[in-house]
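Here we start with a single chain on its own, the form predicted on its own, put down as C-alpha cells.
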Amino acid sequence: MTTRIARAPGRVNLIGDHTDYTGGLVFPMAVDRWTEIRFEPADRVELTSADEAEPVSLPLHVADPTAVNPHWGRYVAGVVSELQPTTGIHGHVTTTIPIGGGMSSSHALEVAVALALGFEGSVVELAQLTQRAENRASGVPTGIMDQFAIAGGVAGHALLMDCGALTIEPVPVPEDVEIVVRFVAHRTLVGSAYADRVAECAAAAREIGPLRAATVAAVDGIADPVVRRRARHVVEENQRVLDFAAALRSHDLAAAGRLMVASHESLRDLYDTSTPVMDAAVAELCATAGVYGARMTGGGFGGCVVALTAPGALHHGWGVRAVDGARVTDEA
C-alpha cells in the first residue's frame, strides 16, 4: 500500500490584519514551515501526532466537532464534518510550524487533512471548506485569510488577497530582503476578544455599509467611539495593504517598513489586539540596524512578530521564504 504525504505550509501575514472577515485586503505569504500527514487509506480517520500525546480516532461522519477529544482532534473533526469523506485515513502528523505561535498551525492541519481525505476542488473552495471547519471546531468566527494563503501560496511571492472577491495577486518578494519571524508569546484565539472585534466591525457595517468600501469620513460619523476605532483601523489598513504592495513592487523598502510599523500601531491603539510584550518586541526590532519595519502578525493577543530586514540584520528568529501552497504527493 502506497504511503502518501499531505503537506500544508504555515503562513505569515506581512500586513493587513483583521480585515479579512470584513471582505477586505490582506498581504500574507505561505512560508517554509510545514504540517505533514503521512497516511494510507482506512475505514476511519485515525491520526497520531508527534506533538500530541493522545491520538484522534473518528468515524467518517461527525455531527459536533466541539464534542471531540483530544482537543486537537476538533480541527480534524471540523474538516471531516464539512467534507463528509467516503474513505478515511490512518496517518501520522508532524509539523515545523510553532504551535500557538500565530503562524496558522491549526489551519495548516485542517488543509492537510482535507487534502489527505481526498478533497478535489479549487484553491478558493479548499479555503472556504477549511474556514468553515475552523469556525465549527473552534467557535471563533475567523476570516478566510489563513486557509486561503496556505492553499494558494506561490513560491517567491507574497499574496495580495481580496477576501471579498476571493482573488489572489502574487507580488514578488525582493531578493535582497529577508523576512524574519520571531516568536514572542503563546496565544489562542479561543476565549480571546477576537469574536468581539468581529461583532464590532459588523456593528460598524450596519451603520455605514461594508467597511471594504467605506471612507474615513464615513467612519468619523460612527457614534460609538469603540466601534469607530475598530472601523478606522480596518479602513486605513486596507489602504496600507495596497500601499505596501506598491512599495514592494517599486522596491521602496523604507516605505514598506513604515507601513508595517503604522499597521502595528493601529492594531495597538485602535484595535486593542496587541500586548505590552508584543509592543516591546516590535520596538526592539525597529531599533535594530538594517530592520526596515516590524509588526505583530496574526490574530493578536500574543503570537509572533514579523520583520522586513536587510540580509543578515537579525540573528535571532526564523528567516522564512515564500513557498507554494498545500499539496499531496507520494512518499519517495
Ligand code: GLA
Second form
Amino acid sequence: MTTRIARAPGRVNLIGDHTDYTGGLVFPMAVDRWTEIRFEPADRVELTSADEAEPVSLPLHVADPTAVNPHWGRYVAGVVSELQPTTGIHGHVTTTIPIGGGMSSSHALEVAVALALGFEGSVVELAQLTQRAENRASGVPTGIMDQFAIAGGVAGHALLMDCGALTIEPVPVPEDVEIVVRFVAHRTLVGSAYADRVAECAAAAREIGPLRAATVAAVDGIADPVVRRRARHVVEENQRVLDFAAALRSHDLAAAGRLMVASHESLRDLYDTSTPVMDAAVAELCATAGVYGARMTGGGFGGCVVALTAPGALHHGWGVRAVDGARVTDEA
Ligand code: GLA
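With the form predicted on its own in hand, show me what the form predicted in complex with the named molecule looks like.
What follows is the entire complex, opening with the chain shown before.
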C-alpha cells in the first residue's frame, strides 16, 4: 500500500487583522513550517501525533465534533463531519509549526486532514470547508483568512486577499527583507472576546451597511461609541492593507513598517485585542536597529508579534519565508 503525505504550512499575517469576517482585506503568507500527515487508506479515521499523548479514532460520520476526545481530535472531527468522506485514513501527524503559537497550527491540521481524506476542489472550496470545520469544532466564529492562506500560499509571495470576493493576488516579498515572528503568550480564541468583536462588526454593518464599502464619515455617524471604534478600525485597516501592498511593490520599506505600527496601534486602541505584553514586544522590536515595523498578528489576546526587518537585524524569533500552499504527495 502506498503511503502518502498531506502537507500544510502555517501562516503569518503581515497586516489586516480582524477584517476577514467583515469581507475585508488581509495580507498573510503561508510560511515554511508544516504539519504533515503520513497516511494510508483505512475504514475509520485513525491518527496518532508526535506531539499528543492520545490518538484520535473516529468513524466516518461524526455528529458532534465538540464532544470528541482527546481535544485535538475535535479539529479532525470538524473536517470529517463537513467532508463526509467515504474512505478513512490511518496516519501519523508531525509538525514544525509551534503548537498554540499563533501560526495557525490547528488550521494547518484541518487543511492537511481534508486533503488526506481525499478533498477535491478549489483552493476557495478547501478554505471554506476547513473554516466551517474550525467554526464547528471550536464554537468560535473565526474568519477565512488562515485556511485560505494555508490552502493558497505562493512561494516567495505574500497574499493580498479579498475575503469578500475570495480572491488572492500574490505580491512578491522583497528579497532584502526578513520577516520574523516572535511568540508572546499562549492563547486560545475560545472564551476570548473574538466572538464579541464579530458581533460588534455585525452591529455596525446593520447601521451603515457592509464595512468593506463604508467610509470613515459613515463610521463617524455610528451611535454606539464602542461599535464606532470597532468599525473605524476595520475601515482604516482595509486601506492600510492596500497601502502596505503598494509600499512592498515600490520597495518603500519604511512606509510598510509605519503601516504595521499604525495597524498595531489601531488593534490596541480601537479594537482592544492587544495586551500589555504584546505592546511591549512591539515597542522593543521597533526600537531595534534595522526593524522597519512590527505589530501583533492574528486574533490577538496573546499569540505572536511579527516584524519586518533588514537582514540580520534580529537574533531571536522565528525567521519565516513564504511558501506554496497545502498539497498531497506520494512518499519519496
Ligand atoms: C484569527 C482568525 C482569523 C482572523 C484573525 C484576525 O486568526 O482565525 O479568521 O479573524 O484571527 O485577523
